[in-house]
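Only one chain comes next, encoded as structure tokens, the form predicted alone.
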Amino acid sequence: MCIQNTETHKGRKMAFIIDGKKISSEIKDELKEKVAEYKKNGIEITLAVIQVGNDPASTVYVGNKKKACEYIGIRSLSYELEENISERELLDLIEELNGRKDVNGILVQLPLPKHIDEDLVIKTIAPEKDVDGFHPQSVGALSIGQEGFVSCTPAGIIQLLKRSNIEIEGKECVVIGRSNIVGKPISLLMLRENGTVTICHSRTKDLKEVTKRADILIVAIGKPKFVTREYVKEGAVVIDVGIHRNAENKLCGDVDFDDVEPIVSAITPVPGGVGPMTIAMLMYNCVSSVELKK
């Protein structure tokens, strides 16, 4: 796995903690330099962010995206729409932004109010401006190995592994969860990196037996502290995509970190693991939109 960690605690070797904050900062700094170069050549990158309603979690995410844009030097346009806006009005706005030459990326913050068809909204965003990587054309391009935007959380997981010198090629990779946003795309990306991939889900039989084979275990199941050490092979790398608040209002993941950490070689914490990477990779997609345009 190429992980070197000699730290010990009470006589045992500690797992390498994969630091998403640090890695996401490195990526943002690299992008900042790139954007400065583009500006010298008269190219400005613009991201349009649309939020419908004022869901508190969405407001936090949108705020973080704006901060990241500001830091990197990406211009952001903000559209804060009323909860009761009609679907047609939202689609008209997206179509207007599709046609604007000065807009590189369009992001519609999910979830949307129930009266708006999320699927239709995603399909209305022009694929060349789909920096979230959710458009069927982006997903199709990923599945056949063509150029296109990759959804941000899976792309971030690949960066976490690569920048932590964790080898994917030839490794047994198990993904728990088959969502369109994480489970399916991360499986395709691990395959692209020459991993041997198994996808588990709610109908998988003998789940523990399957997950215990994993050299790299990616957990995106949406259940707090679901994965304990019985699911994990000793020395495995564990990537926790989940984020929840426990009874004490503290953030936790899909993995029981305290139970699993003593037996693995590397693990992502929650918070500070996969989370920060999602916004870093959104920024990466915005910057790479210039190359994709060409």
Ligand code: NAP
Given for the second form:
Amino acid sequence: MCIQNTETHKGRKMAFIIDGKKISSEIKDELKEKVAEYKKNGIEITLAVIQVGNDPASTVYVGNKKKACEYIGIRSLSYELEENISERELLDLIEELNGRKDVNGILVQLPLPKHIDEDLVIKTIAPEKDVDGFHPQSVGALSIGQEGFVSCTPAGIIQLLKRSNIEIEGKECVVIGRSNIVGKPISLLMLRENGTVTICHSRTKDLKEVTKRADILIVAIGKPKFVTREYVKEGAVVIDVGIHRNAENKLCGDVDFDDVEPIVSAITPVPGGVGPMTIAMLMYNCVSSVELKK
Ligand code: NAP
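Moving from the form predicted alone, what structure would you give for the form predicted together with this ligand?
Up next: the whole complex, starting with the chain shown before.
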């Protein structure tokens, strides 16, 4: 591990704070240059963004994705559909976008209203336009080490580690959580990077004993400040995927940052850690769709 906690605060060493804001900006700037190159060669990248209903959180996420497209130079097509649209109508739109040569990526903002089958919607997106990386073919490709889109939050975690010079190879990596969007794909990615991976979940016995073995601990449990220093080995790297708003409307993660930071070598903050990486990696997937198309 290359990270050392050398900065001092009130006489004690501080953990290296993994800066997701900075790293995501670097990635977006690199992509902006690449998109400009493509444009010079007459290639335009287009992302179709579909939102069903007007859930306020979804509206914010969709707005941020469109802003990122604009910054990078990706054209975004916006489809704002009524909450009560039928499943068939949504599937028809996706099929139409699948067939359009000028559309590189299709993103359906989740969650969808209850009367629409999310799995069916995801399966209907053509795998070569599945920039969210949720299609079973993308997930299958990841598990057998073939080329395909990787879901954005886990892909972002790998970038955070690599760009902070944190080695994964040969390290004990423990993931808390086995969801399809975070826990499982990040475990596969850590394995791909030659980490020794253990996955924990709600039925894991002696969770603390397992997590204390981790050189790199990735927490995606969905419970505010669940992980305290009793779960963490001294000098470990901690990646906090969780995002919650507390009673004072402040954001916090699945890790109790103030308790854990003094004993670890590196840690992601919330906000400003994993969060900003998700959109950056969505943009990365849109840009790499050009290569995949070739
Ligand atoms: P999820 O689907 O609720 O999965 C939580 C996982 O934690 C499950 O696998 C569950 O185990 C496990 N778990 C629950 N209680 C546990 C316990 N006491 N001990 C051990 N394991 C336990 O959550 P998710 O979608 O993966 O999201 C996790 C967090 O990341 C949430 O806070 C979410 O908001 C956040 N998130 C952030 C981003 C981002 O861009 N920053 C993206 C996605 C998610 P079982 O499988 O046994 O139930």
